[in-house]
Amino acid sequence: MNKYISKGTKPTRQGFGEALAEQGDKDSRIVVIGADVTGSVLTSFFAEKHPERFISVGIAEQNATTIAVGLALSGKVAFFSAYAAFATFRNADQLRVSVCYNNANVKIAGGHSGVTVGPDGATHQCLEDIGLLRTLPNMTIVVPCDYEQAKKATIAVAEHIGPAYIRLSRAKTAIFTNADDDFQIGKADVLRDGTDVCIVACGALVWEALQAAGELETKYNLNVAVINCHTIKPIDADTISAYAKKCGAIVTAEEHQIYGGLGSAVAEVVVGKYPVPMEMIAMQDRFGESGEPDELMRHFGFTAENIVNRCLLVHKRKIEQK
């Protein structure tokens, strides 16, 4: 049975905005800086809370980063947040050369990621930055799956130290995990056990795979495992290769290209500890389109449905390679 309810509904970034505020209250060597979008991507809380330690850059998103560094570098734990798509591939050369090789204590929050953005447009659909920065040395890449945990993450990602990356996202999406759950970076959540498949998910994908394990138990008998793996670098390979070994087939779920994200690192884990049958749901190598949230999710496949037909057909893999 599935013991995750919906609790109502927030997006991610508000989550980040007031934990962002209140860990400014706790920890006074935190800085924020601001690329004028200050009230999308919510560090407007933590502005009219600490006015004194924030900056606001204007549309300079490269500047902002380089600031980020020197104040990181003199003792601070710099936050700069703006839309995903400008923060990281605008940032390319920042986040590489000055953030990741001076392995410098800044953390960048990337807003509005994935088709969610809606009406926003291919153009502001970052579904990259994932594979960007995976390959980036000394970089912590962290995808909370809701409200709740996007707090306890950004808590977690202000007292990490060195670079980190914390994906987030504009659209209101189910509230099902609770405020004491445990969170802690690189360690992925299982929040459904089972022995036939195992869905690995990310984001807003994390609910969808909780509704498609309960219709796969009810209408198909199949006893599938659930990982909510918000910790995509370091990703938790023990957890990861220990339910492939249990289910012997494993389907990633993510709102991201399909190439270089969830679905790559998992497959990476995969063939290197315990090879078994997988399946991916992700962006089909192209662009995004403009719509509204839920409408884009069905649109790319994005949604529970999916994930149920994707299960079948690994699990039927996984009979036939008996």
Given for the second form:
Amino acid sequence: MNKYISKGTKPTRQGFGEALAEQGDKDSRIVVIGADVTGSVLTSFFAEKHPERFISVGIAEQNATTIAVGLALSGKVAFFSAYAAFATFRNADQLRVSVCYNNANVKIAGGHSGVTVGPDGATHQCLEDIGLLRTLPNMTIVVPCDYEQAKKATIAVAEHIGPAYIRLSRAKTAIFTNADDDFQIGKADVLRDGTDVCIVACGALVWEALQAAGELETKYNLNVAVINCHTIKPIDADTISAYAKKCGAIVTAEEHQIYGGLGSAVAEVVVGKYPVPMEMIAMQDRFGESGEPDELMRHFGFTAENIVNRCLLVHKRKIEQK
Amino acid sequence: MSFSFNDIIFSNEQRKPDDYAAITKELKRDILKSLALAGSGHPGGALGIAELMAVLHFGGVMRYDATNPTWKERDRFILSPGHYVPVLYSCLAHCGYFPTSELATLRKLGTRLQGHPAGFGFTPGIETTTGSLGQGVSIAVGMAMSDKLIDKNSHKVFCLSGDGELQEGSCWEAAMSASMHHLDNLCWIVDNNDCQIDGRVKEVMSIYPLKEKFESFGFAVIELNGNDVEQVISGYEQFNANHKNKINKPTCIIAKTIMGNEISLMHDKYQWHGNPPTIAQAEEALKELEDTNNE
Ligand SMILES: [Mg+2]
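To complete the pair, please output the form predicted in complex with its partner chain; the form predicted alone was given just before.
Expanding to the full complex; the earlier chain stays at the top.
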């Protein structure tokens, strides 16, 4: 039943780094700003290929962001990448006033998001970026689900006119989408159709959702839809409300805080268009901690197993309501 | 009560110092009238930089085309303290970007003349939003990088910051990067009126010594009296020479100015940072300007 199988593992940051360097060949307007962590967020690929369009500003994220605005207002497509924690919160005022109010063509790539950063601990495990950026007018937010999609998302973000944020991970995760799959900002991918429950996930949780849906079918005879909601803003309200209606129950899954992320965005749509029972898998309003990525994913419930349980729960609530 | 605004376009050409008196007075009149009509806003800083703005916009220092605000060959000016914007709106109106009558709409619902500069493209001639202090200087650095490092053209970027604004740490991130990337196309003017909302800059949080700071950050520093047109003309000439001679350093003009300059009600009083004149106070000040005109 699952047409999506894992073809190995690579981190989404690698897809971003490779695609950005390649897109630099096609689009001479692209300029990349480095803030010391280029070898981690892999803008180093672009810097090696296009040194004349790479500008290093050191550990100065506020300056990096506003310099990007100056470049964008001079006709460039300005990319700035650093760890998500420092590429969104350290420079939040710059993002609000200079990037978004100007509607400047600035692209922020937040690497090392979520608990899969691992042993570095809570300071570096950014779990609040989506919530923060979702409140900013003009901002587009994209969370690719694997290496392959990260490449397409990077190109789409580069071609998009206006501010955009692409959320990336450090850890290697399953590559399961295909090179010829469509990618369109604002258009969620229905990876698997279903009628009993709909799982709406983003990032690394999409693969877990697909595993959960398979198990729900074989073990519990439930027909579960899986939506890869790679664009958090603007959210694909049409697809989400159609599946709320079709399945009558939703589980959201994301490597982000419970407040303000994908779950909140989906709930806003569902409440307004077609209210159904929902369960949200997310960080429960607490900070992360050190540990290996796999351990942390299990510890905080970012697993297929937890998705299965929450699907059973929401399905029960749906039946009871009827 | 309403004020009318003189519908007059000033050309952009080299002028003798004496020729600026009429222009700076016009800018000051506009600031007083538009703020009194708005009933809110920041007169002190705007009045203090009238000479710096007059020479920059009407002295042949910058290249621009008011009929084509997005002209690719233009030089740029970024006003980092966005609250000074009434003086910039006045300049842009007298450049011909929009009618001077629009100055009466400052800060009113539906206006193009927002309380602080709105996003690029919203008001003709405004290059960027500013208003959160410290950000404009980094935007100017980004523009200068685009011109010098990427496009390798000969455009110039002018940026004016406040002095209290330099308490924002990101200003020094901007200074470091301008220097390391050899942005000799960048002219950073510091409006050194030693005033900020809470009092004297040297008492709220000293930024001094300023000349030594910018020199140690790798700038060519020019100190001058920003309310003396002759010195202002010479300051911009020195920057233009630095740019032409490719000195590989950004230029910083530290301009000593007086907040609310030559309006006796406001002269050197930090209390006028963010209080508008009443209509009566504005009328009084306009009369005072008129009288000095007739001296
Ligand atoms: Mg000041």
